[in-house]
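Presented as structure tokens, the chain that follows is alone, the form predicted alone.
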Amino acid sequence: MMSDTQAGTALFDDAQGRLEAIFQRLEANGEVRRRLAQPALSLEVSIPLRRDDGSLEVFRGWRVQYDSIRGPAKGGIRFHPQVDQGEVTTLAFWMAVKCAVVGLPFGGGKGGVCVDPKTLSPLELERLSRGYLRAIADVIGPDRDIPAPDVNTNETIMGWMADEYAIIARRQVPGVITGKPLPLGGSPGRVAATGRGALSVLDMWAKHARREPGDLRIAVQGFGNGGYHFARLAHARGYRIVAIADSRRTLHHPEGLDPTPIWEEKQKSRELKGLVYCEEAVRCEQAGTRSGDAEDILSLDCDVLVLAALENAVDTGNVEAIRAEVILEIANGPVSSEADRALESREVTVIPDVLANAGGVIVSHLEWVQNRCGEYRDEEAVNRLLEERLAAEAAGVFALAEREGVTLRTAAYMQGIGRLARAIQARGNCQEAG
């Protein structure tokens, strides 16, 4: 079994391994390849935390700025016990590609702390969040690197971090962090943006493939923020959500599930259950729902498998079990490169993460712009701008895939890496740093 550090390094090597074919198709020169082979900045920090009982514990954290050619680095902060430098570096690389795919003036960044936040009290979590911000404060800022929420972080944590940065700077700097609470300059629509954007891309694929929402059965792996909001909005749009899974359990009903009551019950009990067991006073609209192990969702008979958990959820060990004809990637890197090739050989369509999950960073860009100009939009306007940008950029990816006869992932990478390559080349031959 690999250590966490080895796993993070393997993840980065796997991500980089996808680039050679892209570089060849783009005829990118050696300078572009060398610039994108490693991060521009990688910072490791120690974060002392005074526990509620008076004891001291020290946690490891990272902030990586992979590339800032097209603008300040942009990327989330995750709190997870398996976070390491290799994983954060890979995520920062994917962010650089993603921002270029959808045409945002950002580079790629990412941050993380190796911690299980479920073991912390609310006050300990706030102290850790503020401590991490203090440790990275010198390398972030609205013109340099703009963090946001990621796995196990949310708008409350972003609010604490934005407040800590304001204390350090001795002034309000709302544009330093996105995904903040609305009273601190957050944007309406940001919480649901990743799920909404993924649904928008799926809608475009369905229209392109001449498929109707009501005819598509969807299974959702990962029932956090992105997975839930996607499932909720897809259900409202008329798609049939036949299965939902978290890290412990799969719920399956061939006639369809309503994600909202399941989500509400999970917020109360911390378990994936609710209106599906018909116990005591619980309503029985969803009688017939079956419960199974978490990994069962990968082998279910469905049309669209949504991967909204963590990276490498599908690898060579389980790819043969997949029965879906389409995979929609809401998580970052949920399909390994070898599994990706196996899916391609079986003609399974993969709608890639660097396009499908870009809704969050698109609305983060809108929040950043609003913070800087001091004028704020309502949720309807934010959602409209999100869907307009995704429609334009996804159309470019679909057209490129057809024109070149390549997968959607290859087309998305060609679009993103091509923009990065042109920006690198446009900066001239004497530029050595930055």
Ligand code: NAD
The other form holds:
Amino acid sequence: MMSDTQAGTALFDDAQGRLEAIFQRLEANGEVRRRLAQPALSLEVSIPLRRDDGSLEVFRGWRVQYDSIRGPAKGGIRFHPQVDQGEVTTLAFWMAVKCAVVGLPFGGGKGGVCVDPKTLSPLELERLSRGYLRAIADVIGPDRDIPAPDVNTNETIMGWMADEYAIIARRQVPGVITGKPLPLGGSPGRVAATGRGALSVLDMWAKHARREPGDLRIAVQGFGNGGYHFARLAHARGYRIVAIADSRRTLHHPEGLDPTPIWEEKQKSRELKGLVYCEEAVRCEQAGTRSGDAEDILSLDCDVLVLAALENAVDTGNVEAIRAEVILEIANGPVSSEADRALESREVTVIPDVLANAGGVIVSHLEWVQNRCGEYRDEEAVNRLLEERLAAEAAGVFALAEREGVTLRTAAYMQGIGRLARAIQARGNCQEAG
Ligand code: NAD
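Alternative state: the form predicted in complex with ligand NAD, after the form predicted alone:
Expanding to the full complex; the earlier chain stays at the top.
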């Protein structure tokens, strides 16, 4: 088994390896390539945490700004025991590509702390969140780098972090972080934005492929922020959600499941303990529901497999078991590049992360704009702006894929890297920093 650091390095090398073919197609010059081969800034921090029992523990964390060529760095903060520098760097790189794919004036950033947050009490979690924010405070800011939620972080944690930044700055600076609670300047629509965006990209694919929602059976791996809201909205639109999995269990019902009661049941375990996280695996009382191991979801008979958990969920070890005709990537990097090639040769359509999960950062951008101008929009307006932007940018990707005869991933990368390359070139020849 690889150590954390080896796994992170392998992930980064895999992500960079995908660029070779893109650069060839774009005929981008070697300087652009060299510029995008490493992050602009990588900060490693240690975060001391006083536990409730009085003992001291120290955690490692990172904040990486991959590039700020098209605007301030933007990207979430992950709390997970497998977080390492390579993973954070890769996620920051994907954010740079994603923001460019959907035309946002942001670069790519990411942060993480190597911790199992579910072992912390609520107050320990708040102290750790504030400690991490203090450790990275010098390198973030509304014009520099704007964090947001990611795996195991949510709006509550963003609220604590925004408050800690306000204490340091001695004024409210809501634009420093997005995904905040509404009373602290969060945007309506942000919580569901990633799932809503993924659904609108799936809708576009279905329209393109002349498929009706009611004929499509969907299995969803990962039942957190991205996976749940996608499943809820897709169910409401008439798609059939035949399976749902979290890290412990798969629920399967060939006729279809309603995601909302499953979510509500899971939330009870959180409310009961007053914690930020759910304690229980997904459960369902609906007659005829079968339950299995978490990984069972990958091999189920379905039309669309939604990957909304973690990186490399599909690799060479399990790619052959996949029976879906379409994969929708809500997670970042859920398909390794070797598995991606295997899927391509089997003509499985992959709707790539840098497009499919961009709804979150699109609404984060709207939140940042609202914070900066002080004028707030209602949820309907935010959802409309999200869907308009995604529709326009996804249409560009679909058209490029058709014109060039390439996969949707290659087309999305061509759109994003092409924009990054043009911004790099437009800045001239003598830049030495920034
Ligand atoms: P989350 O912490 O809210 O949920 C993660 C879910 O994945 C949980 O239900 C967990 O049980 C499940 N999971 C973990 N390992 C699993 C496994 N092996 N099998 C099945 N399920 C498993 O996280 P999230 O915010 O929903 O993020 C999920 C993915 O989406 C990540 O890759 C993240 O980077 C990406 N993403 C999130 C957002 C956002 O706005 N939250 C935006 C873009 C991309």
